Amino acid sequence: MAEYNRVSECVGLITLRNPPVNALSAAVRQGIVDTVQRALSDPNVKSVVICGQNGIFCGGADIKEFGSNMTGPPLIPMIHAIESANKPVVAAIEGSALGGGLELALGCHYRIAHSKARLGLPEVSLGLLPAAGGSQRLPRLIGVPAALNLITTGRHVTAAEALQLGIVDQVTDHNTVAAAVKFALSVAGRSLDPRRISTHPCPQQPDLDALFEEVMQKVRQSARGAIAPIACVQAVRAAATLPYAQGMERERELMATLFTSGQARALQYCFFAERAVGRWRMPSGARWDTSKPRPVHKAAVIGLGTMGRGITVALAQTGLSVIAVETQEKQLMEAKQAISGMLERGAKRRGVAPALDGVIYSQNIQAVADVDLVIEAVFEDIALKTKVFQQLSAVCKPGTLLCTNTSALDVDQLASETPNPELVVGMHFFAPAHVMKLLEVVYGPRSSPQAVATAMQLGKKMGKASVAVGNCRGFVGNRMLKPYIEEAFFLLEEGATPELVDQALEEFGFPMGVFRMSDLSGLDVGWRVRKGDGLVEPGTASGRSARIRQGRRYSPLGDLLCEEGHFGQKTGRGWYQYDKPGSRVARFDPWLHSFLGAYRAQHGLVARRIDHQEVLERCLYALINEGFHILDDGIAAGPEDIDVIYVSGYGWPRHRGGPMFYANMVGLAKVLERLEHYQQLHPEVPHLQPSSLLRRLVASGSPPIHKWGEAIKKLHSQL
């Protein structure tokens, strides 16, 4: 899988061939060993160039090999053999040089990159570290601070930044292989001692201990329990303080710990899950590979509140022409200014021109008459959305896809207001819509596979993790969030504090606990939904009956706070207090704790000690249990869909793989046992009643997560 040719009479050209990204599989590694040996033993060859086919140098290791016994030549001796070669070896980098691909390039004596190439060591995102010498060579080449930044974050750099850092020797806009061959000819015969990175000492850094202490503190804070970034810091420290051979041994030890860890399995599961959800399927059997999306050249957004503005930006950044409609003149002018600012800031970050001309603003819904796709983003009210869909049906050309950004309302009900319900799908974005990675594409019973395919494809163009889900209240993400939030409220009633609950969840790895997140999004949002559901009751009744609504346990704590005008950050008071409205720093609120004490006394509740373990079990297992209900109902095609939704849109820590993967890691029998335990203690809480699917999976031997799909089909066929 590595082709050898001789070019310009005396340059050996080695081309890696393993589509799509020329990953370093066993066959590729064997090919490199064989062709390098052939080039070095050929007396007519004065220098060597390594490149990849189809404009990609090398995407790194073949991740599929991680779960099996590795065969073929190991990577480290192969790279050492290249570095110790007595003829110059030049890497011709096009497309990408990532992970093991960049480590291979660092073993070469010179690196020539195309201007559009991207380079990086993203192993940390898979729960690993660059363990083919990357953690030892890169600091020696570009210095400790820059190497720490790249290795602990896994970020990719452009060719221009790589040149500035000193990773590559030359950048070209022209044919990279031709430039590398020309360069290889020019350096033939030169001493290679200065070009062998492993022989270099790390550039001197003042007060090295203080630097590593500061970096480690920052990494621990941002990693939120992930171990790979910490191991990366330790590996770079070895490069800075030990001889190369000892540093390599330390790199190997750290990698051995990471490679078999649960976190690495979780992160690699996420990697494959994100690819699996793109191969969506519907209950009808319609699949991504048989459903051709419609072309979308012109799109429209109706309603320019916070969500509509973000959706407009996300669409415009893909290069689409966008009609942005807002009927209120003041709101329209504010939105125009906000959208222009977001487009300019986004373009500046990406180093491109802002797509300001791509957005046309209008107060008239008639302006969308000739678009290919409309996304409705008006206020979350079924009557208002119904009216908009009726108007769109009258205005839009035949065949226009009508999409709703609803977060919970019935997509099929909206579709029934149109003459072509097969053209209606949900596109549930997450705020801020131009930043957040998740997009739930919601299909109703009458949505066509082509409509789903079009929405999925558009989401992909916007850089979203698009997940196709069925139509039900709250879809997948918000449906699972409801029992999670309810359990947090119940824990407060029983003696917990917002600080305790949030600390437990944040130590687990969430960026924010449930109460800090509630303050950020606004307590009035949930209050409005509960009012619409008929759950909010006036009065100050006390006792157990006051905490039962619609036949199940209910906590009015959030309603009572809202009645006090405590809406969270926007008012400066919520579950925490803030220095002023709009402030982000949550502080202990003595009033809130007095309020909780008075509430418990009024309802005859005796506060008890609640530990972190109970917080995690009740909040997380309630959420996971709803995930099993969703799988049983066929709303999500598989556990991967649920996990991608929670990792991409709800802050579930990536190094824990998603809620369903976490249940698999904990053990389905353990999850079932704890749910049964809490359900016995709280029989009036239906969401603690274990899902029948969870029970059936445990009864069938708790199959591993990748076999749940087979088990679910088998179990359904027996019903």
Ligand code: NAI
Given for the second form:
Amino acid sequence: MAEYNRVSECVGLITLRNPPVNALSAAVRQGIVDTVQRALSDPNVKSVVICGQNGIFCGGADIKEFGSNMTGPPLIPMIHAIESANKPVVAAIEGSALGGGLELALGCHYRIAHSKARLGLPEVSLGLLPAAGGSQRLPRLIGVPAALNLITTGRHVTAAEALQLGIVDQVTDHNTVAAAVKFALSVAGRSLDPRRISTHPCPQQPDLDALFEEVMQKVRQSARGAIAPIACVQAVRAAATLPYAQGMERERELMATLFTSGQARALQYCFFAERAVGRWRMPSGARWDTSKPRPVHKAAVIGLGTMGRGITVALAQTGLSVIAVETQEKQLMEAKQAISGMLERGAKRRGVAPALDGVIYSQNIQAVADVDLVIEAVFEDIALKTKVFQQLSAVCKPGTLLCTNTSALDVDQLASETPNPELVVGMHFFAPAHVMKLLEVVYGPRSSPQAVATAMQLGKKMGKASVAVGNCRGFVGNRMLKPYIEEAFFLLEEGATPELVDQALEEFGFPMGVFRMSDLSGLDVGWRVRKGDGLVEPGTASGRSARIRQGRRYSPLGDLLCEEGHFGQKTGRGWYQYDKPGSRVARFDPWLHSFLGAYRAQHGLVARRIDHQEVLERCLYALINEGFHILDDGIAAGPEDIDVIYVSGYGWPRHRGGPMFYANMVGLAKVLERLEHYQQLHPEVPHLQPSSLLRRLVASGSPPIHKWGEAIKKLHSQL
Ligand code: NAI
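Okay, that is the form predicted alone; can I get the form predicted together with the named molecule now?
Everything in the complex follows now, all chains and molecules, and the chain you saw is the first one.
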């Protein structure tokens, strides 16, 4: 809705009212149309100010209206009517002007922003483009290069940058509405022609073709298959080369294509899924809205290796006091230096003071006596972790939450070794922990809802996409990764190359295929895990039986490379070769290819032609199938949890919505049929055996993804 008041005798003040962000719902648009009309027809009103209630100008279109039949006045003519008004209209921008909110402001003749306001056209992140004239007005206002940057990335700018770019006319530290009213009074009666952005051409730009070619190339590369950034470039090109009306037509056509694309649906699903995972629930019935988190003022990190350092930075950046404990003196000194460097660089980027004093270093675990929460990140060794947890239980004040950053150890086993298992949860970060968005909060059967609530809230404070998951080997992310990686190994045995597998997955949209990723993270990591599982045997055995271990198909290829000392980038050799250890540019390795040939010969395997489709189906459907097992087991509460984990932590292309959304798009029956097909060909591979949940969902008519929760509940109640 929009409220109308006359202020300072001759300024019509329109206030958008639609909490929480004054989104442009049908009612708000109707309100704007009515109040603008009222202001323009009132002879006592000389100028108009538009603002939003509660310190927020406007967060943009009402995303809930997407997909439904639009009612109420459309945005484009509404903005046009404002721009054509014969009285100056000033936007008073507090909080944020995003998407349709900024497009509305661009239709105004002047824009005054509060110094803390943020502006942007983030439509691209929802698979769309600014289609209420934003793609046509912004380049006319600030020039093609700057507009391309903002529209194709969707990034938000501060008020200071907006002023520098020319998006706003004035920035104030004081009351924005009062400043806008004063400004509106000062410009009353002035000619508005120069202020109607749509009536002007874009500022001259030399070598326009070369600029667009260069930008298009860059955008195509970084988009990894997403179409919205490309459509954004095309829309800006229309602004730069066509009259406004034709540019608007092009904007409309491009938007229509995007709107009906699966990608926009996937990206909007991700938007809602990221919000849904905050409303966590446990199988016990405990939930986010009935579990109160404990306050955390002081935290501790135990073990300052790769993970502990990043976790310390992430905690300190939230403003918490952190006690950082490391037993090895040399490690402690190195960690101190590394953490200070990360804090300084992070602070510089964010334009704030580094929280160096927020971290206290110690070699003594006694130093954590008065903290509210501890995150343990020592070596992945259950005996060591158990010892550390027992020490912590003795040292910490009652009620301190004990969290482990284990990658795969049993959180419940660890909890059972402490006097207060209800205070134990997993907080599974991803490397580098201060950068990566994902956090799996792992609860065991004994974790209290309050412990989960506290860890989830802390994750949110650190800016992480935090997902509560049940306790099982590998939790959600790594558990699903295992069959994906195993399929990639099997494909190599059958005739594929690392290059072919990686290319198929990278064309699908992953930043790196399985083998490049494995070279980056180190082949020795998986080798150590497989050794621990008793799977690794000497590489001399040959024939089919050598590739069956613990009753299922096994590929020793990774183990054999490790035996050669080929650990990936760190040794300069892995699935690819590198110029020197630590170098990042992967090159074809002729040795690896003859090694693969000799391996196949030794094991009686005949290489066959494998295409991209088979790579995608076997790797991705195996991963998705594990996702259905996870849902069936109740380890993840819903498909959104799995999808957020994959999109924010495992490089799954966001425009494909996450593995479970992708399965829904492909069609559950098709996924089932392909799994059955491959299972027949490879009966010794259990992860290709379709999950019973997938079968049951298909049998119940393949409900759409938003109905899976209901369907799973119903199916479980029938068991
Ligand atoms: P790391 O080997 O880099 O660091 C472990 C640190 O703990 C070392 O500095 C060691 O001196 C210290 N430490 C050992 N015993 C200690 C004790 N009693 N008190 C204090 N410090 C002690 O290991 P990283 O990679 O940081 O892994 C730590 C944990 O995080 C492991 O459980 C690992 O599985 C898990 N993790 C690792 C990921 C990775 O990508 N590296 C990702 C997610 C989890």
